[in-house]
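What follows is one chain in structure tokens, specifically the form predicted on its own.
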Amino acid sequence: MRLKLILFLFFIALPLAVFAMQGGERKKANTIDELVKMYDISSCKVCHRDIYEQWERSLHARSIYGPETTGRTAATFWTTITHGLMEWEHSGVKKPEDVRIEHLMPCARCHLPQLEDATDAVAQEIVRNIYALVKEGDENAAKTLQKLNINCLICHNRNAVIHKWVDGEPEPNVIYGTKKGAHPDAMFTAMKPSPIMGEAILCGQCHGLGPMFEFDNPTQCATLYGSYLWSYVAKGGSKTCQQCHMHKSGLGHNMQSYRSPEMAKMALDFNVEAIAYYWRDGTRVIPQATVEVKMKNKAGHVIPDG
């Protein structure tokens, strides 16, 4: 009877344990550590390590917390709660405690979009720690949000396949990209071809078309895709966000926009005319210009954005 039940807990009960913490009836964290630990990317640092320290100075390193010290991001959560939610009669919010994932979600789409596995005490973690660094300056609380990232597997596995019909769920143990074969990792095993890891679809997931529909009270924030496809391809335009974020820029998976040199450079283009004169007032003589400033958008698509 006993050996009867160590097999089954060897080949059944276990690999369905391991299923429903990788696929379909994955585990929900509890906890930010829980979640930080289920999107945990610490193996790919050892074979990627200049990959991994390029997205370590992205803001795609810090979607929760935001910019360098400046918790700007954060800052702007606790606006929308505090000024949005907490304000709109039918939202269910009356003070922070209230707030769960479904009122997160419209930020955290795009902000932690693998906050969907994650339960409502997580959304209430967050929101505390929120509360805590921008009316406190806690600097434990800043630590704590700056776990919170889009980070390679949100690209590289969840976000790697849109069409689910066409292409299937994503795999829970492959890494997608440009190549298939074996990945020297205990848990993502495999490679696999993404369809959309070259296009721009893949970006416009998050980086938006306007207002999303599809939650109870619609918002829109990003809209460079939109502009991207309507004012850019629509003109003959070819290029994908990633050959001018990544390839063009040379930033690679530091992926920056507005805060990089590299970046403003072939976004903008200045062309600046002076003209310097004296001016007669009756018996005085004054100095004066007149200068004329053109700046030309070179992007595919509007600046600014959000």
Contents of the next structure:
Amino acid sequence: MRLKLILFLFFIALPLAVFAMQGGERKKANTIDELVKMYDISSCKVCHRDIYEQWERSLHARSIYGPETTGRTAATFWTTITHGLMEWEHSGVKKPEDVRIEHLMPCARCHLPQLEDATDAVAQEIVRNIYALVKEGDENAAKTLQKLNINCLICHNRNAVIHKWVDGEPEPNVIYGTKKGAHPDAMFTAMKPSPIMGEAILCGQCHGLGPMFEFDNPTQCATLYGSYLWSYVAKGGSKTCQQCHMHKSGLGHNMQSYRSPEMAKMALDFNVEAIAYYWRDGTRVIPQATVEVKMKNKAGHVIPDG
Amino acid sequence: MPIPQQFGRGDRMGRGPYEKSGLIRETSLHPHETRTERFDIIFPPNIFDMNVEVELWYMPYGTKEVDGFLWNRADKTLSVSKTGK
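Follow the form predicted on its own with the form predicted together with its partner chain, if you could.
Let's see the whole complex now, leading with the same chain.
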């Protein structure tokens, strides 16, 4: 009986041990360079050069730094830490050195979702670079921050599956897109169709609904997907984000917004009519002009967002 | 420009995304919507010709100087007659 029990426990314990090893957590990055290496896309560039070069021109390629000329996103991170976290009584942050992953995630959830795969040491390194950039104009800090981005592996692997109970977890060796088959790469050896690759919800994960209540201190950065659902679709719109921003615009993976001439023109009809005449008010004849400005929103979301 | 609500309470606009959790006023232009703005301008005394420049600015940080973006522009030349009563 004792032998049976021991064997029984052994047979139960062995599969559990294997399961734990298979499902064990991926080793976390301890430095920015390690995190960049975990999400390295240099091999994508070899075969998909055109797409890579399109992406390089998009804000996705500088999601922590922001526009090349202003570094506006990094500046907003600085403001969040300095005038948010450090001023809030219950945040646990009194100085920049107190910032941990949990403090950055309300921003990083979209600006750098892979930060979940890093330790607090990476959060600290990011904060040091943000302060060096904003306070000292440090060019090396700017370069370091520009290594962090929303790249091929975020949309085509990490965030390519949303409904994990339906579709399963994203597989570590799979590039999700529209095709199925072998993928000639040492690490990403297979291609699988993602059920949402052409759907608005893929973008809606980040270009969001409004306050993100899953955090202890909700933030509200993007509300685009909310206005897409409840204003654009509600009034009969049927295009997806990808149809306008990638295909109709001709910009492909260089996804842009109002600063791109293509998108600005597509988004808005702007028409001005003006006439001049004499107005009589009974005692006087006054020359005046009436200028009528008509603006029509042709985008799939409100303008502006916020 | 939408006016986001600071921490989802009260009458103050939030400073940045980290403070925003609601809307006090929603004045953005919605999909499919056409908005018409009308401006009546009186000619200055003894002036019969006028150039009107219309500019549509997007100001994500509230002012033209900080990252303002000129979205559209139109110029109109207007004249009124110099004779008659």
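Just so it is clear, the model here is predicted, and its values are computed rather than measured. What we label the rigid core is the largest C-alpha set whose atoms superpose within 1.5 Å from one form to the other. Positions refer to the first chain, counted from 1.
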- Message: Would D50 count as moving between the two forms, using a Cα shift of 2 angstroms or more after superposing the core as the test?
- Response: no
- Determine whether the C-alpha of F270 shifts by 2 Å or more between the two forms once the rigid core is superposed. no
